[in-house]
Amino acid sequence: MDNNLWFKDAVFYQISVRAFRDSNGDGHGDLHGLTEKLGYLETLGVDCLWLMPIYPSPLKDDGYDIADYYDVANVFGNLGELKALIDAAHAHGIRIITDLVMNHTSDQHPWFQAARADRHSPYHDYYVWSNTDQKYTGARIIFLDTEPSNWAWDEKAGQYYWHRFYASQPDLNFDNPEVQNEMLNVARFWLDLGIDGFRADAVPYLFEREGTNCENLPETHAYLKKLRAFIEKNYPGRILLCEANQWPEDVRPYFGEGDEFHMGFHFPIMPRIYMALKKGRVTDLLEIINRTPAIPENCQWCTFLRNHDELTLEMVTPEERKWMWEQYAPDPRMKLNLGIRRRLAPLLDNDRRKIELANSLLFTLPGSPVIYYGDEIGMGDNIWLDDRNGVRTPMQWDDSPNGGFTSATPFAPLLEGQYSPQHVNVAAQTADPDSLLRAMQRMIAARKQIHAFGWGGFEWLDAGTDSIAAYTRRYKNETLLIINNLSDQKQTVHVPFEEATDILSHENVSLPSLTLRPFQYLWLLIKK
């Protein structure tokens, strides 16, 4: 198997370095703290860490507003400590990818400060300026809750500048060849340090054209192919993961002919997993997977249940969005933009059966799964913190007052009540063979042993009821049958196989008839 395609079998784990482990007692997680926890991550079984931004930043958007592309923020450590983390992770058999934020910088970035100070500065053309705020009116406003326009007036420059996210994040001008080269230099800098690739943030928005919605433009794809060719030539085996919150047929072009992104997030699967669990029906999931186009053999979808942002509802109909808000965000504080700011366990009523079932779908549907830090132990959230900070609280390592995260006052309050470190922590779940953490370890271990998950074909199986999500995954001589009972009732199914082994319990299973408990799932290896 081509080792450069390692990502097809990989299980990813997303980390907020600030929230993971504080090693120096300043209340903020840091690179050294993360290095200390690599043993835990190896035991969990994950293959690749995705680190949220660690660049110097004024933190108006938790680091996605970058003030320097070529350094690490002091609060996290320094470049030497990052290099030590990368080397140690590789020694544990774990790769690391970081966020590459190409679309915009912070308004505190020296480029933007030079751009606003002097219209004749070469940096003025690093950004998108206009004397009017009436250009590109076809582009939607993404942060509807906070931004009235994609244009912001800059008094010093005497012009409007373009921003697709917060006004504190001016968009870079990719029509400028200097900007294009600058981003290649940024990529080179981190790849030379040993990073295994990038999760490329907000890539649909790189270019603007009048009369369009300024998303997914041909010029954008042309530049991204250039970035991929640069990486293939100089850094084979490193990856590009595309963040494009779009319908699957609109993400498909980001794979090109296997010459653009290696991976792309499949955003629309995610809300439909929650729909399936709440309705007890597979219908919505079936529909979105059936409309997902084939992708090149050297590419892979990336799937997730939760991440650092709100549970986005951009890729559902207005009626479905209203229903999702009613079901999963009964308190107005739980809503944010077009989404829901809650973690996995609270969304699923802290019900172990539902949490495991959601992960069963995540791990067995097409694509490489991403686990959000803390979800493997069922961490909760704090909806009273502003913006998306309620799902970015400190990792809970043990039942000590600060959850083993820090010896100081943590940067954000620890969770209280049923989700507090006294009730939810790594140490207790490591010691308990029946814990959620142990169940997640078993799923990851099983997934890594069988290539059909990462490489296999996918085919729905008619189980005679839409309360069951049943499908096969086939690759070479492996045939897997996955059965998920989405309902709170017992379900009996009949399948066209006779003998199987449950790869999670290692027990033999008699077929063709099976009865599943409410929310039960089975991963069955079919015996020839």
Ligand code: NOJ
The other form holds:
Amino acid sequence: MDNNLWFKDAVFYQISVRAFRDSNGDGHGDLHGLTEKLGYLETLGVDCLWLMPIYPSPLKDDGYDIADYYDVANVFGNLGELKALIDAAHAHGIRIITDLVMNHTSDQHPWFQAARADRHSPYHDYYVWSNTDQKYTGARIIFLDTEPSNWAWDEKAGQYYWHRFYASQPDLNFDNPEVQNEMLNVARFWLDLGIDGFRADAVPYLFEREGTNCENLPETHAYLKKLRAFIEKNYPGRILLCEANQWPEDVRPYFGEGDEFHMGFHFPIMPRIYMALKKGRVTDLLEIINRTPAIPENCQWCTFLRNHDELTLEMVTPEERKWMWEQYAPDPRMKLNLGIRRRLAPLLDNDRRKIELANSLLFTLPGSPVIYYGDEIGMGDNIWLDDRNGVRTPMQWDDSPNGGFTSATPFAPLLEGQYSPQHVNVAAQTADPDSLLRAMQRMIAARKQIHAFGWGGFEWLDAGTDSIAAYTRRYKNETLLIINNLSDQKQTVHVPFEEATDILSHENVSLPSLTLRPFQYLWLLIKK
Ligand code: NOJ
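Got the form predicted on its own; could you also share the form predicted together with the ligand?
Okay, now the whole complex, with that chain kicking things off.
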């Protein structure tokens, strides 16, 4: 198998470095702390870490507002410590990708400071300026709860500047060839340091054109293809993962002919997994799977259940969004923009059966799964923290008051009650063979042994009831049969196979008839 296609089979793990492990007693997680935990991540079985932004930043958007593309913020360590982390991770067989935020900088970035101070500065044209706020009115506002417009007035410049996110994040002007080159240089810098690729933030919005919604424009694809060609030529085997919160048919062009992104998040599948679990019916999930176009062989989808943002409901209909809010955000504090700021375990009533079932779907549908740190132990959230901070609380390593995260006062409060470190932590779940963590380890280990998960085709199997999500994944001489019971009732299914091995329990299973308990899932390897 082509090793440059490692990502096809990989399990990803997303980390907020700030929240993972504090090694120097300042209350903030850091690179050295993460390095100390590589053994844990290796035992969990993950192949690639995605680190959220670690660059110097005024933190108006938790680091997605970058003030210097060429350094690590002091609070996390320094470039030497990052290099040490990368080397140590590689020694553990783990790769690392980081966020590449191309669309915008922080307003504290020296480019923007120069741009606003002097219209004749070469940096002025690094950003998108206008004398009126009535341009590009076809573009939607993303941070609806806080931003009244995509334009903000800058006193110093005496002009409006364009921003798709917070006003403190001015958009870069990709029509300027200098900006295009700057981003290639940024990519080069981190790739030279040994980073295995990038999760490319907010890529649909790079260019603006009047009369469009300013998303997914041909100019954007042309630039991204340049970036890919640059990586392909100089750093083969490193990857680009696309963050485009779009419908499958609009994400499809980001794969190009296998010459743009290696990977792309599948946003619309995610809320439909929650719909399926709540309704006990697979219909909406199946519909979006059927609506998903094929992608080139050298590409892969990335699937996820939760991440550091709100559970986004952009890729559902207005009626579905209303329904999701009713079902999953009963308290108004749980809503944010077009989404829900809660974690996996609380969303699924802290019900082990549902949490495992959601993960079963995550791990067995086409694509490479991304686990959000803490979800492997069923961490909770704190809806009373601002913005999306309630799902970015300190990782819970043990049952000590600060959860083994820090010896100092943590940057954010530890969770309390049933989700506190006393009840939810790595140490206890490591010791307990029946814990969620150990179940997750088994799922990941099983996934690693069988290439059909990453490479196999997907064929729906009609089980006679829409309470069952059953499908095969076939690759070369392997056939996997996956059966998920979405309902709270037991279900009997008949499948067109005779004998199989349960790859999670290693037991033989006799077919064609099977009865599944409520919310039970089975991963079966068919015997020829
Ligand atoms: C998407 C990131 O996931 C989110 O956290 C951030 O606020 C925006 N992009 C802006 O960079």
